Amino acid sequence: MSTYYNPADLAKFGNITEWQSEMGNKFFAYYAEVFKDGALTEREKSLIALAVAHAVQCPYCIDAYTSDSLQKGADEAQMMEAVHVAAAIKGGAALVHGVQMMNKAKELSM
C-alpha cells in the first residue's frame, strides 16, 4: 500500500540535524529531557504523547508512541482511553468556538 507518509522515514528523524546541527541537537537534548521520569512517569508521558499525536494527526508520532507506550507497560485499553481523551479535547475545542460564532451572529443581527 502506498501512502504519503513513508513509515521508514520515522527512523530518519535524527537526520534533521544534518542541515542545522545546532538547533537539531538542542531539540533532541530537550526532547530526551522532557521524556525522563519526573513528576510524571515515562509511561504516563508516553500516553500523553500518544494522545497528542492523535490530536495533531502525526502518523509518525502515532507509530512511535504506540510502540513506546507498549514498551513502557501501557495496555491497549489505556492507549485507547488516551486517544479518546484527545478526541474529546479536540472536539470540545472546536465546539467552544461556537460561542464566538454565536457572539458574532448576535452582534451582526442587532
The other form holds:
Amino acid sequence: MSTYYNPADLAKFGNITEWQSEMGNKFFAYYAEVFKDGALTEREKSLIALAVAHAVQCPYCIDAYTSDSLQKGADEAQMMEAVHVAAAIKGGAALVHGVQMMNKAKELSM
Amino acid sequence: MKSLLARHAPLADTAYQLTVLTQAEAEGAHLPSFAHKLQQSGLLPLLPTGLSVMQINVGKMCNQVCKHCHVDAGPDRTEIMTRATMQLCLDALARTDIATVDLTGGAPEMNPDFRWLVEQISALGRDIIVRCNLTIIVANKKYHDLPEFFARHRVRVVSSLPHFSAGRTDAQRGEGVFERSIRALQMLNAVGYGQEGSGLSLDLVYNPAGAFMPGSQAGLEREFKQRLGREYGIVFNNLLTITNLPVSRFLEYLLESGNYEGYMDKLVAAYNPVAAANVMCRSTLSIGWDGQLYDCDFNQMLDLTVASPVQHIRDFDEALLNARAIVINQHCYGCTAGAGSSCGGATT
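Return one more block: the form predicted in complex with its partner chain, after the form predicted on its own shown previously.
Okay, now the whole complex, with that chain kicking things off.
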C-alpha cells in the first residue's frame, strides 16, 4: 500500500543535504548543537522534542524521539506526561481563541 | 518464565543462534559482515593486547530469569563450576600478574564454593569484581551477610539495575526485582559501599530494557544518582552502560518482537572503529563453568571457544593465548556500536 509516510524515509533524513548542501549542513550542525547536554539535560531535551513531535504531528519525529527518549533513560510515565503537555498546549491554544470568538460574538450581538 | 534450555526452544542450540546471526548476511548482504568492518578499520585479525582481566563464569544457576539474559541463566540451570576447576583457575592466576578477577554467572553467589574462591583470590592479592544481581542478597537468609563478606575482601561490586523506575526494571528482570534491588542496595550502602572515602566500590550496570542502544553513560549516571539518591537515599560510584548483544534470550526477544532487523541495522549504523579497537576481549580471558576458555562471556554462551591450542584452563599458557586471534561473529557489532560496550561500560 502506498502512503505519504514511509518509515524507511526517516533513515534518509540526512539525504536532504544532497540538493542544498550548505543550508542542509548548517541545519544539521545547528540541530546537533541544540540537542547537546546544556542547561537542560539530553533526556529533558529529548522529552521536549517528543512533546513537540506530537504537537506538530510528525510521525518521523515521534518514531525518532520515542526511541531517543528511551535511549536517554526516560520511562513510559515521563514520555506520556510529555505528550499530555503537548495536548494541554494544543487544547489550550484552541480554547484560548474562544475568547476571540466571544469578543466577536459580543461585538455583533445586540 | 523458564530458560530457553528448559523450554526446549530452538535458540537453546548455539549453532542455530549462529545461523540466525549469519543468515541475513548470506541472504543478500543486507547486514555487512563484522569481519569486513574490522578489516576496513585495519583491525583484522583482532589480536589480544595483553591479559589484564580473568573473567570466571562460575555457573549458569540464577535466582532471576531476566528477559535479556545472554547466559540463558535461571533457577533451572544446573551447570556449576566445581572447586577442582576453581583450583585450576587459581593455579593459572598465581603464575601471572593478572590484576583483576571478574566473577560472573548466573548469580555467582549461588555456587557453593563461591566464598572459598573469593577468599583464595583475595589471598593472592588480586582485585576482585563480583557481578551481583542484587536480589540474591535478599533472596535467602544465607545470603544476607554478603555485603559484609564483600566488604571484608574489598570486592568491587558491580550490579545490574536497568532503570531507576520499577516498571522498566521489572519488565526486564521480573516482577518485584526493583523493590528487592533497592533493599539490597541499601544493605550495601549500610556497610560502606558507594560511600565517599570507604574505598568500597559499588557500580551499577545499565542495560537498555528493549531494542535500543544505551544513551550517554555520563548523562545516565547523573540521572540515576539524582533519582536513586532523592527517592531511596542510595549512593553508588559509577554507572556502566552496556549494549545488549543479540545472543540467547535477548536474541529471542528481538526475533519474537519483530525488532531483530531494526536492532542489527542500528548497531551496524553505529559501528565505531575507535570502540572496535577498545573491545574488552583484547585484554580479557573468559573461563566457562567447565574450565573451557573463551574470548568473552558472549562467545562463551555461543560455544565459540578460543582459537588456540590452549582450550582448557588446566593447560593455561599466557604466551600461547596472547598469540591467538580473537574469534568474532555478527554479535560483536554490539560491543563496537556508539560509545562501545564492555563489562566495564562504554569504551570510548
